[in-house]
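Shown here is one chain on its own, the form predicted alone, set out as structure tokens.
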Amino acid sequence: MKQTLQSLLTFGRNELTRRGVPDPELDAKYLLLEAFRTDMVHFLMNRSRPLPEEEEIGEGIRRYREMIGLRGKRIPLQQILGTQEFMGLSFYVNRHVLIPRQDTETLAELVLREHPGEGEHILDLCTGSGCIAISLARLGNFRRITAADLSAEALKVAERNREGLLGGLDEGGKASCQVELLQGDLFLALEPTEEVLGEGWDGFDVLVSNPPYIPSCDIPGLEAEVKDYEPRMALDGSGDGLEFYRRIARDGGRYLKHGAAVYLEIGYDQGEKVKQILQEHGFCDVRIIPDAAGHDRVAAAGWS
């Protein structure tokens, strides 16, 4: 009996179910569409038709079975496909960066909503794939965005996303905002400041960050896709998960203009602790903003 797209989907779903993969049918469907370079409309139209014995079809079957095998090992779907959508944009991802989450869109949307003007200079710490910095450059009206990360491999991913999502646009396509990528441990990436940012630079208008915030002891209990395949340095926030907030709050004032704004992604149970850290280091008007599910997600503050 000849195979059909439906029979392949059934095979993939059953295999992923056997391996304990969450949402096995949905993942099997995404992988099938990718393997055969088709879309849902054509899948629905052709799913029951016997597949012809052609080299291209055979290659699609082989590719699909290989991807099902990878997903069965709990390699994240986004790493297999090589993409993840964020703020309506398609970002390249691999094992060197944290996969962009919808939760983080709460931060990006808040910045865009509260800073609709032009001419501001943004600092994005722990940029990873560059999803926050590049989304703000593409969708906002900012003069310049400086994005930093300690990982050289992560910066290669961010550079690829910068070129893919900003490089081909002219000034009419929201590409006039310059995004520069720097390597270093938080603010150390900016030293010496005058050489990196130019003579006369007087501070950032906005600081954003999605830093590592998971307590070290909680990482072994995370889903296999996260703890085994996403970079630990993008997850591990030290013993209590708050180390990066302490460092950002302690050193951030040196790099911010008076009246600057700060937006930090936080864990669902970290709102009051991060608020206290920011207040202890002189930040004012601290707010804790929930995400779409109602969980604390962003700590926002001002610097005076």
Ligand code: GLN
Contents of the next structure:
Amino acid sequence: MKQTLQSLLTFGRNELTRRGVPDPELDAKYLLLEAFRTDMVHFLMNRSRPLPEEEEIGEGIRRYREMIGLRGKRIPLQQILGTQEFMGLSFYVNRHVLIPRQDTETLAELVLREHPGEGEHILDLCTGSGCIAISLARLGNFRRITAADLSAEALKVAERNREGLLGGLDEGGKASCQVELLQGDLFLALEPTEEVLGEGWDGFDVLVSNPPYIPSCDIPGLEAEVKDYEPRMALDGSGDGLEFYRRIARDGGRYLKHGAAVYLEIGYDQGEKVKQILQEHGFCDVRIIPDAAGHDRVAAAGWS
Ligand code: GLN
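Any chance you could show the form predicted in complex with glutamine (GLN) after that form predicted alone?
Let's see the whole complex now, leading with the same chain.
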């Protein structure tokens, strides 16, 4: 019997179900569309038609089977496709960066809403794929964004996203905001500031970060996709998951202007503790903001 797109989909779905993949039907469909470089409309119109025996089709089937094999090993769909959407923009991802989460859009949207003005200098720590920094640059009116990460491999991904999403924008009219990428451990990436940020630089207006915040002992309990294939250094917030908040709160003040604002992504049960850490280090007006699902997701504060 000849293969059809539908029979391939059924094969893929069964294979992924057998391997315990959470959304087998949907993932098999995305992989099928990718393998045949086609879209949902084409699939719906042609799914029951026997596939012609052409080299190109054989190539598509081979690609599809290979991708189903990878997904069956629980490699995240986004790493196989090489892309994840964030704030309406398509970001390149690989195994060196945390896959941008919808939850994190809460943080980006909040910053855009509360800082509509022009000319601010933003710092993004633990930038990973660059999804926060680059979407703020695309969608906001900021002057300059400095984004840092400890991982050189993550910075390569961020660089590719900067090129893909901000490159050449200047020519199109709206001058794009400059995003600079720096390597280093949190604020150490900014040292010496005169050299890195320029003479006369006088502090950031806004600090944003989605740091690693999962307690080390919770990592083995995460889904296979996350614990086996996303970078542990993007997830592991050490013993109680709060280490990065302590370090950011301890050192942040030295890099912020008076009146600056801080936005940190947090885990759903970390609101009270992060609030306390920020207050202990002199931050004021601490707010804990929920995401679309109603879970605490962002800690916002002021520096005076
Ligand atoms: N929200 C991510 C997760 O649940 C964790 C992100 C982080 O540690 N910054 O996997």
